[in-house]
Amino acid sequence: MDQKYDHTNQILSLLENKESINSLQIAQETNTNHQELVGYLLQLEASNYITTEGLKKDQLVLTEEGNTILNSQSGEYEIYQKVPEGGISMADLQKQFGIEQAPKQKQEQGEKKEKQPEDPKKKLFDLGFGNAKKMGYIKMEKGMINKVANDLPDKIKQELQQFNEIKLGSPQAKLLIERKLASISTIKYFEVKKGVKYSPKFREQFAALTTEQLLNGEWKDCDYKSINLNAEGEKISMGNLHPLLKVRKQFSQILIGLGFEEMATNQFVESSFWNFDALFQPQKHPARDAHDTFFCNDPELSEEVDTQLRDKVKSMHQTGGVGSIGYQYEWSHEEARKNILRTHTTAVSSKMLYRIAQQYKEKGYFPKKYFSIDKVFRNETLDATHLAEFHQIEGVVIDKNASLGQLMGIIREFFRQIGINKLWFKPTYNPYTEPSMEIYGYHPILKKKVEIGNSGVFRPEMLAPLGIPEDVNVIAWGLGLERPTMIYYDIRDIRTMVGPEVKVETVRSNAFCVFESK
């Protein structure tokens, strides 16, 4: 029989006529290493042959020095043996232990005495000599060392020979611990009892029924392991969606459900023309300053746009139109061609409006609703709530009847579907929308109003150069993706959500983000 079954059967046999037995007794009776025995106990417990309860107790164990004395003699007894009947001087006794007396050096007046390193042999000798006096082996008389009596036994060795009978807390145990010949060690062991499937002999349990067992009939005499339906399956090595991606997906689904089409946003590098000029944002606007915008070096300038469109935008900036006087400054073609990392996704919306206007010339006007969710870039100072790159969500509605009231209704419905019902609108200024509104919502954690977006009606000065007819209105709104994600996942510092401080385990374990309408 396999050796492991020999051991398991020995354990079961010892338990047959007893209510319980501890693992230390089993190890002693079966002459088995206790650590190895624990493996057999776990196997039997898994098969319900036994049950175990973890126990522990303090035990006195010999140190390395204690074992050395047990097999030889104690240091104090060795000193005792070296003392002759007529006595011996300290210097002569030390010589027997290989300790030479250091010559005395004359010290000059005012000279500092150097401390000599301690001789390890002398240190051990001094310890043994002191213990020999304490144990009553030797005594000092008129500068000579004499034995107290002849033929005294090695008391320490005698104590160690009776080590297994010494109890914790006894004077003998305290003496050995003080001498560092023994120490207290905590021993962990098990109390073993019969389990629900106990049997004096172990029967191997098979994990599965095999074809061979069915054919030869062995299955009739076999035991099979029960199936643990609550056991977790093996973890699959796979990618995990970041919280931002989960929220982005749900926002997309909500907007698609409201009839919006998604715009293509896969162009991070944009020309200043589409990012600023086409939006009727003046070239001297602070947002174009290098402190807010990332400018590109290679290529520094973008390709030319349609010359007719360029001239219309230039004219609107310099002299105005559609009832506006413009900004009355010299518009720079080179400034408009500068490549940048887009600062908002409205650059995508301006291109889309231009394409819609071209389609209108061919097929006539038809209402459209678009949205975009993607990265934008600002030259911001990084802190707990700001990043240099973040996501912007933008919605655009193109319709002859589009109005501020319709814009407020769409915004209320979108936020209602992500569970925010308390909204406030505040008039504000934007270069390319008029009227414009900031959107505020009630923050349930901070217990106050917080700004959650911006909105407005695109200005005629922006729409006319793009070719949008005067009787068509365009309403738009936008918000960030990071802040709602931080609220729903209770993330206090945005730097722990993206970048090098992201914890992979957090990405793996974050919950599905589900927005409930209230």
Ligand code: PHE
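Just so we're clear, the structure is a prediction, and the values are computed from it rather than from any experiment. Positions refer to the first chain, counted from 1. The term rigid core refers to the most C-alpha atoms you can superpose between the two forms while keeping them within 1.5 Å. What changes on going to the form predicted together with the named molecule:
Taking 2 Å as the criterion, Met408 does not count as shifted between these two forms: its C-alpha moves by less than this amount when the rigid core is aligned. When the rigid core is held fixed, the Cα atom of Gly66 travels 2 angstroms or more between these two forms.
Fitting the two forms on the rigid core leaves the C-alpha of Thr385 displaced by under 2 angstroms between these two forms.
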Second form
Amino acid sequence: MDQKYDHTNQILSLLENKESINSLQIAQETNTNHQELVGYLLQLEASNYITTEGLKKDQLVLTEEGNTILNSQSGEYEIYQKVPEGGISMADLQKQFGIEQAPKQKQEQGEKKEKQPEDPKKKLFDLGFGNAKKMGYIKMEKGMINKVANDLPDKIKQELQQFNEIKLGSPQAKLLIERKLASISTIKYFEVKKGVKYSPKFREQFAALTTEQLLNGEWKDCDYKSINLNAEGEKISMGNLHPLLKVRKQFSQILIGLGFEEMATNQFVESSFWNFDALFQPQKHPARDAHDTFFCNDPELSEEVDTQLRDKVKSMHQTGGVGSIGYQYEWSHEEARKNILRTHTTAVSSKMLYRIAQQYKEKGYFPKKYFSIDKVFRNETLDATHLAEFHQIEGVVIDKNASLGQLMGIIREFFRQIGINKLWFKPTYNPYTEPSMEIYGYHPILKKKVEIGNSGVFRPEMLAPLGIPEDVNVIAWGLGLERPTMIYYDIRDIRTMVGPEVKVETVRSNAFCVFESK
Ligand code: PHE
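For comparison with the form predicted alone, produce the structure of the form predicted together with the named molecule.
Following is the full complex, with the preceding chain placed first.
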């Protein structure tokens, strides 16, 4: 372990009795390459052992040529050494440097002299030769080259050996720069100070506690990296529920908790009979108008319902019964058979009531609580708060003792569980309920009174033809799913909840729907 931290420990001990130290000093004192040192410094800084501050300055550095001389000798000195005692001719000296003597060419009259490509060795030799003369190493005597004196030192090399002492801007520095043996370069370095976790010896920081460390007790002497609890976790790629489904799930959970059973709603196409006629809605009712209802072309008409049931519904519409005079009009069989996209989930409830009445014949009376949540369709003009398809939640209670008071009680409890406490009931009209009540609630998020549902006691004119005994009461209420979802998830435009407008990312990031009950 220690060997691995040799460098880091050296750095830390250098700092032990000092306020600060710069990275160039450290590099020199630890005999480390500066670039390598920076790596160690950053590592120490990350562990808070030290702090660093970036600095820069100009520095004299050796050029490649300067370095070559430092590692061997200068060109002029090489020439000086090759001059023997007693002198040497230029041609012989050049031969020693591998320079071929160009044969003298006779020049033909009128012929242009061809330019010989310059020999790099010759160029270097000429330079060194010039310098050797200038530096007083050699002299020319009677056409021969001679040493000026024996045992002269390589002055340039000596100078370069003292390179570290040469100050930037000094005449020596200028000379080296002129001779291209040194140049100025800006270097970046660091001012290093003790950090909050400084200690003269580095302790490895482990990322995690291992079984091994626990078993051999090593953990007692180990340092562990602190965990960044604010670090963002990796995104998990998986399926997500659409906000409507999240709210829907929550609603069904509340209703199940209140003892309601879910009805099968898997049928978008319904006959007008179950959607309207069985609900004692007159055939001339504006809601059936082509503006509100989507009628189907193919098949246009639905299958026959039980003829007994059909005739009972027909006579209730035409002449009434159970104390009512009905609507007094000619009921059309064909109109009732028209296929439509169901306009409300009460179509599911009417069918269910007929089925329950059938069961009463066999098993006798039993109370029931049902609910449904599913899609309905209306031919609306689309805007930020209206779609042609939306969801309804409906609750139905079939009970001899069911009353308006109980209906209000169930509604209060249901809304309490989704965090809406203040409720108002306002009388209204539905063809199939009497009395009927619109439900208003004080919305804690919107901070105002909003209409949140509709409700009522199903009329005897509706229940009697379906076969529900006269002493059995059926209370029901319904509300939309989109509105509470939009409020809960702060969705401003209903159109962004369906089709290509849905943003997958938003669906992903939406939290679970958990209503806070008061
Ligand atoms: N069907 C009604 C609507 O679409 C809601 C409702 C359901 C009203 C049950 C009374 C009873 O608005």
